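Quick heads-up: it's one chain on its own, the form predicted alone, in structure tokens.
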Amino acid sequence: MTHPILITGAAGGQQGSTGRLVAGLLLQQGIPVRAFVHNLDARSNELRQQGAEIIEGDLLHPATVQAAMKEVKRAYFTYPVTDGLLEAATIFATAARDAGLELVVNNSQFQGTPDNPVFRDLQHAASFRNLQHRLTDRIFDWAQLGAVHLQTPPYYENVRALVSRSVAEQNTVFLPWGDGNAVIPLTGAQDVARVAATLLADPGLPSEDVYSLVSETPTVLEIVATLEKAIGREIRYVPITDEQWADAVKERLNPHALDHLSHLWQHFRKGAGNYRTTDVIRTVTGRNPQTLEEFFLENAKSIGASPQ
């Protein structure tokens, strides 16, 4: 593959960092990567040392996006959980269409499975952010870029971020997830990145335009039990109100993310989705998806495992 693959979010964020993972997977295969980063720092320097071409820019600035598209045929689009998704997607789709891209892999959000189509309707969006993702998918489709959408539920990494502090300090999970029987569909960021990298590296074009990635569908109590097993000590689950949770995390989350997650918890508590696991990760990559238990075991120290 002679044309570089453009990867947005390549420096990585605070949790899933799929852009950075995709860049790394492609570089390991010797595929040229153009890493689109917001700032030049130690993370971009590390990517440069791995062989990536570094482009500093902003997805909300059309000129930098257009410059990044030169000689590109394929790209990975992801955007952090903050304001600006629709604007960034429109700018990116316009630039990609003008540059003649043949494939854009779009990191989207879960919208239902083929046997559960109602949850792909705009009126059933779980949050305003989820609605924005649904509209973003349509923007890319209308641009006729050969876009494919990776529609994913919350990541294992999101769960880790939510529980690490309270588990380490109090052996307790404090979340507004109801009585413990709510189902929380999950997947791992590593598997999302592997699917994206596989599709981008394949010289052919994907056979589908939507890939729904759901690795597990545990209840809240099952998540806690899996965590207990992984870190080797008893963990309590204590349900709290939406207001209590929002007050506890407001200093760590931007308003956009806080609104999205607050509505997402309400959606899960209502049991609005008949969630099912999908076989996409194994079908596309040839490997079974990472399990929640495997993820917790790999990250036990960061979550507060008992010393051995």
Ligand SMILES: NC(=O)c1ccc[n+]([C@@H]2O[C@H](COP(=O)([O-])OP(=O)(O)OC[C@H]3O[C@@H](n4cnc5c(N)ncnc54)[C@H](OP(=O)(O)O)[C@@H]3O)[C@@H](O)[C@H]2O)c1
The other form holds:
Amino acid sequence: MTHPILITGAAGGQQGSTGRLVAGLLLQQGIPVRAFVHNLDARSNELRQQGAEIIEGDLLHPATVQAAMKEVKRAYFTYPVTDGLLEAATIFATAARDAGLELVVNNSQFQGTPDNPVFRDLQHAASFRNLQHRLTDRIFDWAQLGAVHLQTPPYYENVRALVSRSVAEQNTVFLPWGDGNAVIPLTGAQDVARVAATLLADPGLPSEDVYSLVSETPTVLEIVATLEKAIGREIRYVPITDEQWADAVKERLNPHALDHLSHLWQHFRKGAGNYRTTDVIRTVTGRNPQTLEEFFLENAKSIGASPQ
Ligand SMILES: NC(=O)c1ccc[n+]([C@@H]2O[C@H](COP(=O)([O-])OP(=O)(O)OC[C@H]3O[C@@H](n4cnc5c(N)ncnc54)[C@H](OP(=O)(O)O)[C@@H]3O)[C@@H](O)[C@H]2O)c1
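Would you mind giving the form predicted together with the named molecule, to go alongside the form predicted alone above?
Everything in the complex follows now, all chains and molecules, and the chain you saw is the first one.
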């Protein structure tokens, strides 16, 4: 493949660092990567050392996005959980269409599964952010640039971010997740990246335009039990109110992310979704999805496991 693949979010960030993972997977295969980074820093230096071409830019600035598309046929689009998704996606879709791209892998959010009647229905968006993703998917479709949408529920990495501090300090998970029986569909960011990298590296074009990735559908109590097993000590789950949770995280989360997650927790507590695991990760990548237990085991130290 002679055309570089354009990877946005390539430095990685506070969520799943999917762009960083996709860039790494493609570079390992010797595929040229044009890494679109928001800032030149140690992360972009590391990518350069790994062989990526670095281009500094802002997804909200059309000129930098247009410049990044030169000689590109395929791209990965991801945008952080903050304001501006619709603008960034529209700028990206416009530039991609003008540059004649054949494939954009769009990192979207869960919208049900194809066998679920509410699939992609705008009225069923769990939050304003989720609605923005549903609209973004359509913008990419309308641009007719061969976009495919990876629609995923919360990442395992998100669960880690939510529980690490209180588990390390108090052996307790404090979350507004109700009585413990709510189902929380989950997927690992590593698998999101593997699916994206597989589709981008395949010389053919994807057979689907929507890939719904659900690796596990545990209840809250099952998540806590899996964590206990992985880190080897007893963990309590203490349900808290939405207000208590918002108060505890407001210094760490931007208002957009806080609004999104608060609505998502309400959605899960209501049991509004009909969540089932999907076979997409295995069929696309040829590997079984990472399990939550494997994720917790691999990340035990950063989730406050006791020293051995
Ligand atoms: N986390 C979850 O549980 C979850 C689940 C399902 C779907 N998603 C979706 O996944 C997406 C987040 O993906 P991710 O995990 O790859 O994100 P991430 O780890 O937060 O990385 C975001 C990257 O985007 C860069 N960036 C920020 N603002 C930018 C701008 N204006 N222009 C160019 N680059 C910019 C950041 O660079 P700097 O750090 O240098 O600013 C960072 O490298 C969101 O759309 C979210 O809805 C997340």
